[in-house]
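What follows is a single chain, given as structure tokens, in the form predicted on its own.
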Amino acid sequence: MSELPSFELIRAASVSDVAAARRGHLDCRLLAGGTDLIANLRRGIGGPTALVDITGLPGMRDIAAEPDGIRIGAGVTLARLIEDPLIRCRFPALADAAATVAGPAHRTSATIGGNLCLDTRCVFYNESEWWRKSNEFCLKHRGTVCHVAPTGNRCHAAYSGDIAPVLLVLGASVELAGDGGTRWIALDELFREDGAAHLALGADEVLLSVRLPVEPGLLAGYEKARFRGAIDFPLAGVAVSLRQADGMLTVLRIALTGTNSRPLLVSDCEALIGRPLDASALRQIDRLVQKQAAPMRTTIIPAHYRRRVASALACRLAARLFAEA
């Protein structure tokens, strides 16, 4: 990696002052934990004249209970949520995949807002410079075509953020703010299919915060395949939330990362409400994922086993919640 580049850091103390700072500076970046975005500049991806820290915007580091469920502050950091005694108590899933990110040191700065809005990542982005510059660079940065698919017109980078499908299956919503005010939207209209610009954040938006409602008697888990114990990114991740009565399923959401350029919530799931959860369904399930999941030649595992390992997370996740329920 290289030294970092030349910048002004900016220090917002309000959404204004957020405004003001990309005012003044059309290319500036945000910066809360920094853990993706410090790399990604040594690397040479981007060169911002300015770097607003947020996490001193009104409530970005609360974490408080509501009367239908909690709001969680985007600049909470994932050792935080780790540890976090309501967190634990309401929503250990969520707990349990700030865990698998990275390691502690990385988890003690990056937060929770950061990893939602992780940049998208592939073998022909996320690499040195003069790596990049040989192969004429690429479609998400500073070239022409992706080399993932170069027949096409869109980039395949993967999003790779573990916290993001554990919200989706928890019903999550987070709250924007920008230049117009202040918007709550479900967290799945946050993202978009594209891995050169994969949030549909408003320019002049930040995002403030997460609310995840309580739903009595759902159970919640994810797990993710990786190459190392720790550490690494998800080749292929899965949350999973279910709830059964009298040994039928009630709810059942699955919602992936790792293999498209958004967290997925896998469509369809509905058909399997009112069934148990038997080998047909799990069948069903499989099938459901493996036709929804859209890995790409974005890592140095080959697509289809990404994908096979989608599908098997899925069941294994959904049989063993079954059975807790």
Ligand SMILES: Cc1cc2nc3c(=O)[nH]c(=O)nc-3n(C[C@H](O)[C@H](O)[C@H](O)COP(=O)(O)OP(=O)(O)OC[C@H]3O[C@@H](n4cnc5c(N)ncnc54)[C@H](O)[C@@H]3O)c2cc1C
Second form
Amino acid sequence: MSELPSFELIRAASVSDVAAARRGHLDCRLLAGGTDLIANLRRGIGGPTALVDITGLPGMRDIAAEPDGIRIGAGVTLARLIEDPLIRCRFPALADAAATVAGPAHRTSATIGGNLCLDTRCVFYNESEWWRKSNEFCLKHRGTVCHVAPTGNRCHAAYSGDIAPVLLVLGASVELAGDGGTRWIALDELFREDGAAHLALGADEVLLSVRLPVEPGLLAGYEKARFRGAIDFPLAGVAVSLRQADGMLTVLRIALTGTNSRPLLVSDCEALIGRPLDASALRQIDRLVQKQAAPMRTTIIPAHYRRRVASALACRLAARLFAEA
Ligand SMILES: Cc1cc2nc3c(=O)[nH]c(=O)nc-3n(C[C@H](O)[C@H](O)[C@H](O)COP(=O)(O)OP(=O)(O)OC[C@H]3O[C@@H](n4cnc5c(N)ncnc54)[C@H](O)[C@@H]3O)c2cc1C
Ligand code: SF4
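In place of the form predicted on its own, the structure of the form predicted together with the named molecule is requested.
Expanding to the full complex; the earlier chain stays at the top.
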């Protein structure tokens, strides 16, 4: 890691402060907990003239019960998510997923918004400046070729946030604020399959909050495989939510992280609705996950292993939740 480059720190107290900062510093970056952004700046990835601290925006640090769900400010820390009684009671899978992110010290400042907006990762990218320079950089930053897929024209860096899959299977939506006002979108619409531009967030927008609906009877869980058990990003992470009635599935959602350039809500799970979660259904889950997970050579662990781990975790988690439901 290199020295942190010089920049101006602007503390925004309102969305219009963020807009003004962006007008004054076209290359500025939004700063939440800084646990990912600062590390990347110290690797020489980007050198903004200003960082805009958004954790003081109104409502950013609030967790509020709503009649049909819960609203979580984007600046709520992961440490607080783990401890909060409302989250633990209504969405324990979210607290459990937060507890798998990084280490305890990171989680005291890391935020849920920063986790959702986390940059994608690759062994050719999350490296020091001199290392990347000696490889002539890469397509994602300052280079022309992707070392993972040299004949292609897009970046395959992997989205590796632990929180998004759980929020996806819980049906979350997110509140975005920008020059045109505020809008809500389904969380799934925030992401796209492009490692160099994986967020469908307007250049003028900031993520303000996350809303989770309460779905009675829905059980959810999250499991991840990682290289080091203590502190590490997921090589593959899987969230599942399901509900059953009379031994038949009435809801089944599966989401992945660490395998694609976006957190992926696995499609075609509806085909299993109305069926028991028996051996044949588990084989179908295995096929769906293996087909849609698209890991590339972006980590030191082989891609085919990560694909198989993703499907094994999905089957194991679905079977456990079905037995508990
Ligand atoms: C050693 C180490 C281990 C880690 N392990 C894990 C892990 O296991 N799992 C995991 O998921 N993460 C891991 N991380 C990454 C990081 O700590 C977490 O993802 C954390 O939640 C990021 O949140 P933050 O508030 O610190 O984000 P920041 O670093 O402040 O921001 C991250 C990115 O999101 C943008 N951003 C932040 N908030 C907003 C917002 N409200 N609106 C729009 N854009 C925004 C920033 O501009 C930046 O581009 C690890 C980091 C380290 C250093
Ligand atoms: S996937 Fe390719 S372009 Fe993207 S960070 Fe890795 S080497 Fe660079």
